[in-house]
Structure formats: C-alpha cells, structure tokens
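As structure tokens, one chain now follows by itself in the form predicted alone.
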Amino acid sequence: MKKIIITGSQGIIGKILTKKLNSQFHIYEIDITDRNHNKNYFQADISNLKSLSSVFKKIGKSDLLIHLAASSAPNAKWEYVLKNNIIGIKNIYECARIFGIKKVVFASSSHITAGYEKDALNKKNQKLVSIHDPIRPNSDYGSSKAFGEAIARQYFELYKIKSICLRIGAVLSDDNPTKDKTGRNLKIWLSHRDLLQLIKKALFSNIKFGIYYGVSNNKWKFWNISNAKKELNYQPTDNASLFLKYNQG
C-alpha cells in the first residue's frame, strides 16, 4: 500500500479520511493537538518549518500528502490566518519538495469565491460559479486559501509536485445538511460519501495540476463541478434536497 501523510488529521475531514482510507493506505497523521497517541501520529505546528521538517524526516519517504491543517473559521483573526494558512502551507510544500513527495491534495475553500455567494443565495444570479471566474474572497481566510492555490501552482511549475486543489463546501460532523436554518447547507453540502469519492479520485488521478469545487449533487448548488466530473470522473451520489425529502417523509 502507498504511504500517505494527512495533516490536520484531528479535524472533521481529517477524522473521516483517516478512518475511511486506512484499508488502502499506510496513513501517517500530523496535527497540532496531542489527543492522538497512535504510533503513526505526530504532533507538529505547521508554521514551524524546523519542527515540521523533523516530523517529515521521522515519517520518511511518502508517496502522497493530503493537506487539511489550517485555521478554518471564515472570521479567523489575521495573525492565525497568517501563521497557519500562509506560512503553514508554504512550509508544507517546502517539506514536500525536500522529502520527495510527488503529489499533494490541498483542501482549499469555496470562500475564495465567497463574493459571488450573496447573489447566488438570493437567486439573482443563476450562473454557476466556476474555477474560471475571478476570485472574490471576502475574508482573510478566503484570501489565504487563494494564496495556497498559488503556492501549489508555484511548486508544480518549479519542482513538478502535482497538486489537486479542492474548493470544499460544507462537510458536517453529523452529515446532515437540514439542520441549518438558513438553508445554506442545502446548497453547499458535501456528504461524507462524496467527500471520500472526491479525495480518492484526486489521489489516483493523472491530472498534474487542477482546481475543483467539492460539493454533492445538490439541486440548488451554485458551483460548477463539470470539470471535476470530466477530469477526475467525480460522480457525486448525494443530494441535499433528497435528504430533506426523505427525512420529512
């Protein structure tokens, strides 16, 4: 089995992936918390290159890396965004270069284009937002994820490290999009099942560099996932509106 490093393994997505991928990969986890005592778990602050490099050295040569670690709150303070999302991702790619990791799947964010969302939610603009639309971040968090995509491209151009950047929607701990009273999650939900499929397709894809929205096949989604379907063969199976229908019925 291939060896894979997952950063941010103690977050919602990290826990889903470490559980679901462990039959297909030798998984090594990196997170800032000290709650996990698995022998393949390493505590590290990704903003500290020296410390992070020592962890990568202990892990040894790896085939793949899923980078999830970040300050994930859209309203996160600038100092945390700078430390974890900007310095942190630069350090991650530098470690990938130093230790010969050939492919990274980067958890980017739909907040890169959050500026389009108000019109989409109000149904004033029926056009689906695609990766070809100009970025419209409305927070330091969104801008930091755009920086992450730029770093991913830079390291591909300079060092041929392949990267798949996934602008992930709402992955919920209970996998239930109906509890959000605003109705937003019915549009941006990415189910655990579709998340796992998308990650696997990204890992095994021959695409050298790509940016894709990660969302389930929701009736009211406002992101265009046609390139993910075409290039990654991503075929989402879940639909938040059907989830709502089944649970009300």
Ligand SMILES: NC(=O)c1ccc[n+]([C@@H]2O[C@H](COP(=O)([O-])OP(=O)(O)OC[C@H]3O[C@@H](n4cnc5c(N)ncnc54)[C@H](O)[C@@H]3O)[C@@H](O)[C@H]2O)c1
Contents of the next structure:
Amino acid sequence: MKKIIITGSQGIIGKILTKKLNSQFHIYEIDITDRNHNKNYFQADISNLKSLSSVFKKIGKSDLLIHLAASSAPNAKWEYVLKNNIIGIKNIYECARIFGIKKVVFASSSHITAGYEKDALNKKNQKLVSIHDPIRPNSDYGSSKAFGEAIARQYFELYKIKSICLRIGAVLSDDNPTKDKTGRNLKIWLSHRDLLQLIKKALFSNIKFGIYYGVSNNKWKFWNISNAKKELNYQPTDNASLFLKYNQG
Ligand SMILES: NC(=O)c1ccc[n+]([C@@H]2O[C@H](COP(=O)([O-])OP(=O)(O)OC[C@H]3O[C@@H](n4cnc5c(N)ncnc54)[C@H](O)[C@@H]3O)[C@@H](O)[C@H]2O)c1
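Alternative state: the form predicted in complex with the ligand, after the form predicted alone:
In what comes next, the whole complex appears, and the chain from above leads the way.
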C-alpha cells in the first residue's frame, strides 16, 4: 500500500479523507491537536519547522502529501493566517524538499477569487470564473492561499516537487448544501464523494503542476472546472440542485 501524509487530519476535510482513504493507503496524520492517539498520528505545529522536521523524520520516506492544515475561516485574524497558512505552508514545502516528497495536493480556496463572487452570483452574468482570471482575494485568508499557490509553484520551479492546488468550494461536515439560508452552498458545494474523487485523481494524475476549482456538478456553480475535467479526468457526480429536489420535495 502507498504511504500518504495528511496534514490537518483532525479538521472537517481531514476526517473525511482519513476515513475514506484508510483502507487503500498507509495514512500518516499530522495536526496540532492532541485529541488523536492513533499509532500513525503525529501532533505538531506546522509553523515550527524544527518540530515538523522531526515528525517527517519519524514518518520516513513518503512520496505523497495532502496539505490541509490551516486557519480555515475566511475571516481569520492576520496573526493566525500568518502563522498557520503562510509560515505553515513554507515549512511544509521545506520538509517536502528535505524529505523527498514527490507530490503535494494543496487545499487552496476559492476565496482567492472571492472578488468575482458578487457578479458571478448574479444570474444574468453567465461567465464562469476560471483559473486564468486574475486573483481577487478579499481577505487575509484568501491572500494566504494565493501565497500557498505561489510557494507550490516556486518549489516546482526550483526542486521539481509536483503540486496540484485545489481551490475548494464548500465541503460540509454533514454533506448537506441545502441548510444554508443564503443558497450560496447550492452553488459552491463539493460533496464528500466528489472531494474524494478529486483528491485521488489529483494524487495520481500525470500532471506536474496545476490549479483547479473543486466543486460538484452544481447547476448554479460559477467556477469553470473544464481544466479539471480535461487534465485530471474529474467527473463530478453530485449536483446540489438535485439534492434540493429530492430532499425538500
Ligand atoms: N471545508 C471547506 O469547505 C474548505 C473550502 C476551501 C478550502 N478549504 C481548505 O481546506 C483545508 C481543510 O479545511 P477544513 O474545513 O477541514 O478546515 P478545519 O479548520 O476543519 O481543519 C483544519 C485543521 O488544521 C489544523 N491546523 C491548523 N493550524 C495548524 C498548525 N499550525 N499545525 C498543525 N495543524 C494545524 C487544525 O487543528 C484543524 O484540524 C484548509 O486549508 C482550508 O482552508 C476548506
């Protein structure tokens, strides 16, 4: 079985992935919390390079890493964004370089292009936002993810570490996009099933570096996922509007 390191394994996405990937891969988890006592769980603060390096040393050789650990709230305070998202991702790529990781799947965010959202949410505007549109972050969180994508590219240019950056929409712990009163989640939902497919395809595609939006096949989605379909063979199976139909009559 292949070995995969997952950072931020105790969060919403980390828990979904460790549960679903556990039977097919040797999963090694890293997170700052001390709530997990599994053999392959390592407590570490990714903003501390020394302690992170010692964990990578203990884990030993691994080709693949899924980087989720971060302050994940769009309104997170700058001091936490700086520590967990900016210093954190630099340290992750440093460890990837030192310990010979070949590919990183980085949980980026659609907040990189949040500035388009008002227009994109307007039904009259049919233009889907694509990875070729200039970034328009409107939070420190969104800017930190742009920094993360830049670091991913930098380590590809310098050290040939492959990266797939996924600008994830909304992954929800209950996988139910209909509860959000604004209706936004009906547009940006990424179901657990589609998340798993996208992550696996990102891990095992031949693409050396790429940036993709991560969203289900929602009728009202406003991001362009044609490059994910073409390059990663991502075929999303869920559509929030159908979910709405079946679950609310
Ligand atoms: N859930 C979503 O809809 C969504 C959308 C877009 C992007 N993302 C990104 O995906 C990733 C995972 O999201 P999530 O919803 O599971 O977030 P989460 O907040 O539930 O989990 C993040 C995890 O990272 C850990 N962490 C934070 N700082 C750390 C540090 N310094 N050292 C070690 N561990 C640390 C936390 O303890 C937590 O377990 C994040 O990077 C987030 O920005 C998530």
